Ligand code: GDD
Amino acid sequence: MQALILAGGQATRLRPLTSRLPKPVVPLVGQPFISYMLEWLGRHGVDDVVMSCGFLADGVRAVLGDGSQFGVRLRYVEEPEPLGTGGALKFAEDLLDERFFMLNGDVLTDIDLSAQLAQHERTGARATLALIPVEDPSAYGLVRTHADSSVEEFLEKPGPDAEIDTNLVNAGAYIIEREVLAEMAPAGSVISIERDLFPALVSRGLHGYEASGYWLDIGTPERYLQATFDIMEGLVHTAVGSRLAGAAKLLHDGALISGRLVGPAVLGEGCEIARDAIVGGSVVMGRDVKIEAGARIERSVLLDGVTVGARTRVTGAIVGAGVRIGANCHVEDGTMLGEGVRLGSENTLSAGVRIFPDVSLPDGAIRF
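May I have this chain by itself in the form predicted together with the ligand?
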């Protein structure tokens, strides 16, 4: 079975994490995000993947290559400029099979695609959308269905005045019959699958499949951290989560731990935790991360090569590769530090502050 993955968005809501790194390959608990999708698709018989890229496409290709390390055949289509979700689909038409899965490239999920496919075959649908219940549907595509699972209405990001009488939203996982592409504007046009194609297919073979299981769109910093914690706690079915369930801590070679490490935690190669420092729980560190004496790291992600100075506290933060944080700082509560940031000592960053790549802040520059 084939899958088309949309991975061409600019991921502005995840900047500065995505300022230089495309969202599909942003590391999540030690592996590129998209590898979780490939693992999930593989469990449902997908062996051929077409990746629809645009923004920072070379970055995706450099990390994923031909897909052999993930056990799938991986091909890329690269839009010269963003064509929208529907435009990306039409642009990939020449590579597509008669029937294929299509996925938004930013969902962490373990919903049952095989059951969705079985329903698609049973109903004879032309397209079947996975639907998932969420607390606040207004940020998603709202979908109302009839009792026979056919879609009654598809309303992308309903405004505040819209009547919201269902919590079922578009989960960004579709099964599509290639023949529906014949109805779309020609390749090269900007098209929204949510605003143009799906509303046009209502009453004409568009069905919804009510999925259950774990589902999260990782496209904001809060949700990226949530996904990190959920993988570590085993709330979503993943290989790394299963390994953590047995061990609580996954350490790669060369870790030097003089302080304390509290699980769940995942540490890359060459990490060092100095004496009196405490790391964990729910901490992910990339390769060569150095935590100096007396520092405290909790519920945070520190990418490759980060250094945290003595007695600094990092809680609920995302710290980009190569960042150096000085001594006696507080970095907390949704703070994001872009790649290469230099933060002098005695700084307090909090409440979702985002510092863009390579910025240097002197000692004591920011306090709350």
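Numbering follows the first chain given and starts at 1. Everything quoted here is computed from the prediction, not taken from an experiment. Take the two forms, find the largest set of C-alpha atoms that superpose within 1.5 Å, and that set is the rigid core. What changes on going to the form predicted alone:
Relative to the superposed core, Leu251 shifts its CA atom by 2 Å or more between these two forms.
Switching conditions: you have the form predicted together with the ligand, so give me the form predicted alone.
What follows is just the one chain, with no partners and no other molecules.
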């Protein structure tokens, strides 16, 4: 079975984490984000993946290669300019089989694609959308279906006074018969699959599959951290979550720990935690991260090569590769530090402040 993954966005909401790093290969609990999607696809028999790339495409190819490390054949198509979700589909047409999955590359999920495929075959659908129930349907466009699973209509985000009779939203996982591409505008056109293709297929072979399981769009810093914590707690089915569960919620091979480590935590090779420092719970550290004496790290992600100074507290933050944080700092409450930032001592950063790559701040420069 084949899959097309849409991974061409610029991920502006995740900057500065994605200022230099394409979103598909942003580290998530120690591995490229898109590898979770490849792992999930593999569990459902997908062995041929086409990656539709745009922004920083060379960086994606450099990390993922030909896919052999993930057990799939991986090929790339590179849009010359953003063409929308449908435009990306049409641009990849020459590489696609007669039937394929199409997936939004921003989603972490473990929904049952095999059951979706079984329903698709049973109904003779031309396209089947995975639909997921959400607690607050007013924040999404909704999908109404008939009793036979065929799609009745799409609803824009309902207003506060609207009568809402469904909580099913598009989960960004589709099964498509290649024949429907013939009805689309030519390759190179800007097309939205959600606004152009799917509405045109209503009453013409478009079905919805009501899925269950974990589903999260990780397009914001808050959801990136939520995805991190959910993987560590085993709320979504992943291999790393299974390894954590079997290791008392602690993975730290190759780390030197003189302080205290509290699970769940994942530490890369070469990490060092000094005496009187406390790391955890819910902390991920990349390779060669150094935590100095008396520091406290909790509910945060620190990428490769970060140094945290003595008595500094990092809570609820995302810290990019190569960042150096001085002594007696507070970095908390959704703060994001881009690659190579230098933060002097006695600084306090909070309230979701973002510092972009290679910025240097002297001692005591910011006290939010």
